[in-house]
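Here's a solo chain for you in structure tokens, the form predicted alone.
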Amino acid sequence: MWGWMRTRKVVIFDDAASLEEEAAQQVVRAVRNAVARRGECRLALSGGSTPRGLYTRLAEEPHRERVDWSKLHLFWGDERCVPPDHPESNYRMVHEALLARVPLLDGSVHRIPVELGPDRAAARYEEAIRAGSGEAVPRFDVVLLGMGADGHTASLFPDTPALSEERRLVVPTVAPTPPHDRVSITLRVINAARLVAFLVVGPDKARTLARVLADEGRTSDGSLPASLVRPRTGRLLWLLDKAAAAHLAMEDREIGQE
């Protein structure tokens, strides 16, 4: 077995209540730690409809006053190409669920300014995430997830050039559904992060995760992107609802099960 899976977790909830609790403690406390090793906490947050009860949560008591909103840099994993107030907008989910209830400083929340179009949206957001770091691959302290039912992560989709992409940081990348456009870190970042969490909800998802679980570490064909987060000294977390783990082998609820 791979030594990387040896931080790998996998726990599984009852509902989606109680799987956006934990995931919540468990953003409080990589934060709290962050902040305490390092004076600031950077944090990559997902889009998508499965972490809105997450953001919810961290914006009400008591999670929100457990951590120091004024060391927080906050990032996106990926964003469509569509206007900052629009529904299919990442950013503004997050900003009526968490960013609009918690006293963030000015210059804390780096938008994908998608407005450039992908490409120079892409360099511009790599510049942004490099920017103060000087480090080759900067280190996100957490790094949120989500999981498509065809396998895609973030905006990474199946066989797609963007899983190879050993150089940049952020890519533009088209999705097989609208909106099509995308913009999206890559797998070089993921893969850096101390903690990367997946939040993967629902009986659709439930036999593409089991391929996903059963294959992480073994192949990089690109079939399934989310298999190809690797952290490689970071911890893995999956977060998974009973239906979205209904077919799970044995073997892979052995780690952290609930």
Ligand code: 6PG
Contents of the next structure:
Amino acid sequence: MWGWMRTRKVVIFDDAASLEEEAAQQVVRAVRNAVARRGECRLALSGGSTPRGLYTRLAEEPHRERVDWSKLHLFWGDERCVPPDHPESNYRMVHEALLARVPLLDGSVHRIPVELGPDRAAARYEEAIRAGSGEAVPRFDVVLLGMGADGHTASLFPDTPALSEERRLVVPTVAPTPPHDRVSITLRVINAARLVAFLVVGPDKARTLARVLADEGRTSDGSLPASLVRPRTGRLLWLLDKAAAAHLAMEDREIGQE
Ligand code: 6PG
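We have the form predicted alone; now please give the form predicted in complex with 6-phosphogluconic acid.
Shown next: the complete complex, the earlier chain at its head.
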């Protein structure tokens, strides 16, 4: 078994609500650990629709009071190149569900500046990720990810050059569906994280998810970007609902609470 696979855990939930609650507990635990150990927490948020319920829960009791929001630095794993108040904006989704409801410090919310255009936004955002980190590859304490039915994660799409990027931390990418222009962190950043947590729900991803969890560690082609998420030393957590897990092989299932 690949070393990193020993740190992989798959947990399957009856429904999205119980998944979100566990995810909120996991995030709060990771944030508190990071703050206790390093005085701050660097958290990269996923976009799309799945994590909205998690973000909403984090802004509410009992989770809200357990987080020292003044020690949190929020980033995004990716962004669509649309205005921050656009319905498709990941920033807007997080602002509505979380940012407007918790006391984060000024300067601790690192929005991807897509108004600069994909290339300049990627370069500027890479500077923001590197700022304050003396590491060659800055380590996020937590990276939250989703997965599309095509196996993409963040805005890293199948069979694209971004998957083999070995120097940059952030790249412009092009999505097959609108909004096409995106900005995304690369696998180099994701796989340096201390905890990577996927949240995947719904039947439309079940077949792809089974391939991803079965393929992990064996395939290095670009057809399943999510299967290339293999934290070097960090933990990998898959939080799934039953519908998304419907086609998992028995050896890829671990049912129960974390
Ligand atoms: C995005 C996300 C993307 C998302 C998946 C799943 O910007 O859309 O970063 O990777 O996590 O597409 O999206 P849903 O949660 O909406 O199914």
